[in-house]
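Given as structure tokens, the chain that follows is alone and in the form predicted on its own.
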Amino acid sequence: MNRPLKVALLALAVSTFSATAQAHRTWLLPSATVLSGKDLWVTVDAAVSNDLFYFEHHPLRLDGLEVLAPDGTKLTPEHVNTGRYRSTFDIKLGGPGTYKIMVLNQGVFARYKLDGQNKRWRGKPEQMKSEIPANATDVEVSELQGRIETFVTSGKPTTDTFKPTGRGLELVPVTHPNNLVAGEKATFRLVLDGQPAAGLKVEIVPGGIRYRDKLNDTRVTTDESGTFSYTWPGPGMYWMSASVRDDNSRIKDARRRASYTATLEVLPP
């Protein structure tokens, strides 16, 4: 393409939502987050849904699935399967410590017109030049860096798996995510490309929204160091989400949308 690329905001499943209208949410849900003993396994459900932690829309694609062991090595998930409404996989915990389970979604989304018809394309940056016809018009391109995470600890919590990679939006816990208790304040830090993500809106939603008249979501804002705190109102599973749009795309004349979501379990006091 020899024309300047127009900037577009990316509308994908990994999206933020409004408190007044439901939207699709992406999540990983482990069968347990804190375990002890030997021969330990965790089953993880992965889905895209309207109601948090219910299977009623689409399975989450697992192309970018990664599991980090407490020592930073990568584990291979077992029994990976994708059904009509959810994907599932098992993880055998090889030793004590904290495991990070994540799905990384990095790519390019483009909209354009060809012979008067609207077209869409999604793929990798290096494929874009050959995949989008040279005579395409009204080309709009966005880069997506999405990160969906959850955490599981066997025995004593560890922190080695939380070292940021320096790419996209990442969580650097101050309070360990497997040490959350109802009624207590937890503190987290978000970084963007390894630097503090200041002034970022973070949304926190307790699970079980199918049986509530209100979403009961809370919005907090990161400070200059990218840090925010939240006091958990009760035990259960929570969904946390943040996103940012900026001009730091690797692709010329395109904007980037970096998003982060996590599933956290809060234990009773």
The other form holds:
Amino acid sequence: MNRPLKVALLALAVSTFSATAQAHRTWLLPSATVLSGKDLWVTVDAAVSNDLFYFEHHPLRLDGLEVLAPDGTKLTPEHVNTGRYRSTFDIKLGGPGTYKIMVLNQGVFARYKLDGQNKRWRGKPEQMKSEIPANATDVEVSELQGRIETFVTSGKPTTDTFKPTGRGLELVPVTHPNNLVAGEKATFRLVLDGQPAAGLKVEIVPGGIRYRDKLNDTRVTTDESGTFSYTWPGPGMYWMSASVRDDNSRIKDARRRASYTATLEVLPP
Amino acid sequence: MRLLLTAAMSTLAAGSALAGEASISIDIPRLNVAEYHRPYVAFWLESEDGGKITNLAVWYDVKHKDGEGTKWLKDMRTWWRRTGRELTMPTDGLSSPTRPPGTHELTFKSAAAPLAALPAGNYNLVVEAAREVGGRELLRIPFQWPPKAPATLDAKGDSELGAIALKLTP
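After the form predicted on its own, can we look at the form predicted together with the partner chain?
Zooming out: every chain and molecule, the one shown earlier first.
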């Protein structure tokens, strides 16, 4: 095999691998989403996997884990553990209302060439200067704004935790995410930096992939106000995800990739 | 004195029979299962369009220590979504302990709460049962309020609920 062809094949293999890597799904899976009573706990699995919702690939890193109580205060997760295939943590619910559980992955991803070799780097914006060599060439920088969420409600659902921060891609529920029933239509809005995320494709996949042949995924597109609707075909846990690439990074000459992923439970009618 | 009392009581009984009532008879089936818990049962009225809810009764494990019986209220998931999650349990006049297998009666006077405040119209009586380590079942009986003539309407469950009858007396 001549050398240029070998290099081309290697490049192809690398890009195929990275495409596969991006196809992995990240998720949070709560033990319950609708609760009654008092002294309530919810335990959550967090993983990166192919099949939903099976922990079979990588644990989700919990560096960016945040839990918002119904009144907007932050709760500290307990029993946080990262294992071989999944991370887990527990949340002691303080009182009635809706809790927002999220993992925010903020960071920078860079590709560059050094002495003719392709390199990849991942880290924080402030580390870039010191960790990417000054003599690197073909530097391509992407700022990542990832948001992975799920919701749980004790008693009556509340909406105080739905206020967007105005950074990255965020969900503004129209239908409450803990009030979803099979056969009913749910409506949500996506906002990018607080503005309507229009024309965005949202992928919705029901869990239980391992026990069926078809993925049964659906793609819905947001309208001008960033709004989209979906009628749940059956009960179960659903994975919902969307992402955007643009040039609106705060880092000079960088692209931005903003993504939003949520796990939603749909109850039987 | 005794005569007077008896006379007064019979007047009271006659008066209440005239005033009208709605009574519900519910059969909790005896189930042959390894682990049996009495079902939680919620009874409520829904206007035909589903918009207005009137709670009648909620049977749950009120005696469980530290009020932990409220943990399974959400398993009556239709009731929970429609009204249960808005309430604080226990509630006087609404909540009471679970009942054993057998036939039970609940009677509501037309002149008393909650029926006194019920506007005329078409309604459903909804009965939802959920059992720990067991299943869930929901039955509806459509009826008109106030009743024009005595009527007995019924429905029959096939798992968690037996026969249910709604007896209306004008």
